[in-house]
Amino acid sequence: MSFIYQSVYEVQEFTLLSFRAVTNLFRKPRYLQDTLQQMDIIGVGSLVIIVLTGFFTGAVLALQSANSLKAFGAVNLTGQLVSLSLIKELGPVLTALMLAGRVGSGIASELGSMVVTEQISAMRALGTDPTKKLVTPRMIATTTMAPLLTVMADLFGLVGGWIVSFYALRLNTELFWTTAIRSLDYNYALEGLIKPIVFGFIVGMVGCYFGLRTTGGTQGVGRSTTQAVVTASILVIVADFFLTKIVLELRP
């Protein structure tokens, strides 16, 4: 029973922190400089790993899908399969998982270090709200940067798929890009952009939550970092399932 109580308590505290972070958007001060700095750290700092992840994911998709499509004589549809797989599913999820590993851990370790060195207590003593100063800028940054990084992952994934299709599978360039683009419609693109917004919010808030509840000195910082990465990754996959189901239910 203690595990159930603890789980309910954790969910309650996380929900309250998320609610406070969102409501801080409507209260001054805004801390615009901190938000822009976090956007730079999270967005620009994650660009290389996101581009590499998207590129090689698209390349692998092209190889695997072409190998399977050969049995049906439909290798020409490789571009369609790569684009749909990336934009609807793999692009948003893999981007979020990379952010959980890089950004979620960074946020948790940074805030955890501030907790154990009593910088958070000092901020409260000076009359500064740590949630507004530290959590809200990071929440805004992850929520806004995740869709943009997902677009980059999708783009370079398509480029990776095209390179493999052209050089390894000898597919015509125009055929690949025509099938890839024509297979997409407004609903697919919208789905591929809604998911990263939710995933970015999850990664940012989970990192902040575990960072602020750090206890036990430097060992506690490491423990909070690990918990943040694992929890954010699991929540991203779970949220992906429910978002996909909702989208499929709403689609005519």
The other form holds:
Amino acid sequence: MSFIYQSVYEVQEFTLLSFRAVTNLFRKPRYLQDTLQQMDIIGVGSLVIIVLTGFFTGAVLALQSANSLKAFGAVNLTGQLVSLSLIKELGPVLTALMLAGRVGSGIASELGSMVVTEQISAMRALGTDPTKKLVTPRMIATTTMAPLLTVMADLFGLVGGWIVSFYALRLNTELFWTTAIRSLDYNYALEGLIKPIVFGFIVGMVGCYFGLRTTGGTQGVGRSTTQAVVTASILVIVADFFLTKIVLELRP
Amino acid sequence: MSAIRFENVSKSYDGQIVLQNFSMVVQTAETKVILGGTGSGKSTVLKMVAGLVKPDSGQVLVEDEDITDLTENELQPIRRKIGFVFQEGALFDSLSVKENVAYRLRENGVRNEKEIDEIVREVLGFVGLEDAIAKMPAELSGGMKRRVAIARALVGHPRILLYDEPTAGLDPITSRAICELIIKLRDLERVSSIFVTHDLKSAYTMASEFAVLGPHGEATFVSENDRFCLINTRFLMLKEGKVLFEGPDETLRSVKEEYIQEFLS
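Please move on to the form predicted in complex with the partner chain, as the form predicted on its own is already shown.
What follows is the whole complex; the chain from before opens it.
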């Protein structure tokens, strides 16, 4: 019983924090400087790992799909398969998972350390609302940077797929790119951009939530960090399923 | 007018009682030294004054204004009157000493860099740390961190100061320096304060010495003697959320309570 109570309580607290983070957008003071700094740390800082993830995912996709497609004599469709799987699914999800690992953990441990060293209390005592100064800038940063990073992952994934197709599978370059681009329509691109916005929000808010509710010293910081990464990753994958279902339902 | 007043305040965390029917008054320009072991509810008292923790029942009044049920936004003007020196300082480690001290100014919308610089230098001068202005908190020693924390709390001339174990874990000379700062604020600036500690030596220093201005405007410290007894510092002893003793230091030593005797020995 207490487990159910605890779960409901956590969901309630998380929802309240998210609600405040969003409504802070319409309330003063706004911390533009902190927001830009977080965008830099989260967006620019994650670029390299996102590019590497995207590149090798695209490469391995091309390798695997060409192998299966060969059985049907459809190796020519490799480009289409790579671009559809990347842009609709793997680009957003893998970017979000990498962000959960790099950014979600960073946010949780930073805020967690601030809680256990009483810096959050000090901030409140000095007249600052920590949700305005700390949570909202991080939420904005993850929500805006995740789609941009996803685009980079998609792009470099296609490049990876093309390199494998060209050098390993001996496919025609023009054929790869035409099938890759032709298969896309605006709906797919939109799906590929809505998902990372939701995922970015999840990663940022989960990181902030677990960071701020840290208790129990340095050990607690470690615990919060782990919980943030695990929870964010699972939520991303669950949300991906439901978002895909919703998009499929809405498609004309 | 009293600076701080607690009326029958109770608080518990997860079923553990931290304060039970706790009442006390801190008069204007008075320092209340709260003694007690770890987990006796001392820090909770301070956090309640700043509205960081809400009591389960009872009332907390700051300058005769009931702050018990105020929201975070309504608490802002109250917190402006209060300077809080946290245990270990709680400096923002992503900001330099200067930015830590200037934090409250920037939050209050002061944009004039020259004015900020002036105020920061003034308060850092008061705690004797002008040289550390460009350093990061990680480069400071424990004692310096506490002094920067005091400087940060002093910005905006708060009328109430709350010290959470400012001398814990420091060597006697640094502790003494910090006590002298607090005595200066008490006697020369007439700040009301609560001084939470389990460091008896600092507590006695607080209760037996006072600051006077010398002929050249410098502060000198005088011990109380047969003719003069300091009355602006009173002790309060907490044990498991209850008040065991309240009164001046002279009577504390003569109380025949077992726990107090053990604590003092």
